[in-house]
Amino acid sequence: MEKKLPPGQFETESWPILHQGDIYQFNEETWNFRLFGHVENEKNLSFHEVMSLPKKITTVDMHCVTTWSKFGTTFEGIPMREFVNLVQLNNDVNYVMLYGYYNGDPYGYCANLPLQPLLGDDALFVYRFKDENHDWQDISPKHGFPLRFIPPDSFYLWKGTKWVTGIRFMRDDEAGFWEELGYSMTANPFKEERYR
């Protein structure tokens, strides 16, 4: 398959690791993943719930806004439809937050995205990876054990919660962390959407 390298961008080997905030510290014992918003049935899980749930495992590009590609990362994990299929939606739900630990709050950091790109096979909570240079191994905590979401190649990595807690499911766009102050709502590499 051929490397499409967004505008702006330069590609590396390596996965820089950039953060806000505190590095999460991973207690199974408090942990949950919160599924809620516009929904029938909000649930809370366990880390054993979460991790029962079935797999996939897909190779994804990453594009970070602050210029960097990486191409063919693959990645194990639990694509986001599983969890939706855990709750029945309302009709008008169009959007998502998704919601991660920032300093010692598991709702602290958020990130919106549509629902329905994020459908497929692309769109992982992920735990574990492996690239050119790195046999199959766990995330480390910097770049968000225990899960991760990785959006599709047509989003910005900032999309990408890290130690991530819950899916709000939206009827309408709400701005997250990042996006309040300033970055682009829709966040697509190739359309070089970085900033509103």
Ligand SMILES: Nc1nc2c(c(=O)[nH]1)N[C@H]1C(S)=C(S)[C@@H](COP(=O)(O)O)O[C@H]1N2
The other form holds:
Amino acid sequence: MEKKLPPGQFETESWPILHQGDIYQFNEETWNFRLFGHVENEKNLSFHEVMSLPKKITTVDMHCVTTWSKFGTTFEGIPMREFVNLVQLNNDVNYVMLYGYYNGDPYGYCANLPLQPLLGDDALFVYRFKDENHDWQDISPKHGFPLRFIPPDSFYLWKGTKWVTGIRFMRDDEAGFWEELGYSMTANPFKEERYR
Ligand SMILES: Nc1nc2c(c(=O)[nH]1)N[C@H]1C(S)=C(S)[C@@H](COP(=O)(O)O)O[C@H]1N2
Ligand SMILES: [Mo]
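Requested next: the structure of the form predicted together with the named molecule (the form predicted on its own having been shown above).
Time for the whole complex; same chain goes first.
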């Protein structure tokens, strides 16, 4: 596969760990995944219901705004479009906010993204990946167990919410956790959109 290093990035073989706050401890009893916002029918899915959705395997490059890029990690997960298929979107939904745990608050972290670029096979909510020996490993608690988002490589990795808890469907773009603090709304590594 051809390697494309975005400007200002360097390649790493390791998979660094980056987040704010505590590492979420999974509890299947209390875990749930919420589909809400501009939809006709809000949904609350149990872990079992989420894991029963169709799965895909994809290999993607990860680009962190702190300048490391990790090429070609293979993930298995549930495509964003499978969640979109469960709701009836109101007219003019063009953005999503992806929520995740931050210090015990299930909606404390969030990242905004345009919906259209997330409808392919390279936008998965992942639960396992292939390690350097090509063996499947569960995503570790530090990397977002039981479920985290991995964005297409046209977005910096902060858009990849770990310990995900839901998707809010939005008409207009809104700033998420890092975007509020001055990071880019669009976050394309190839255009080096780090800040706004
Ligand atoms: N819930 C949550 N998700 C998060 C973060 C966070 O602080 N909390 N940090 C983001 C940032 S800035 C990055 S670079 C990636 C890092 O993912 P990794 O630790 O698996 O490499 O997770 C993103 N997802
Ligand atoms: Mo990051």
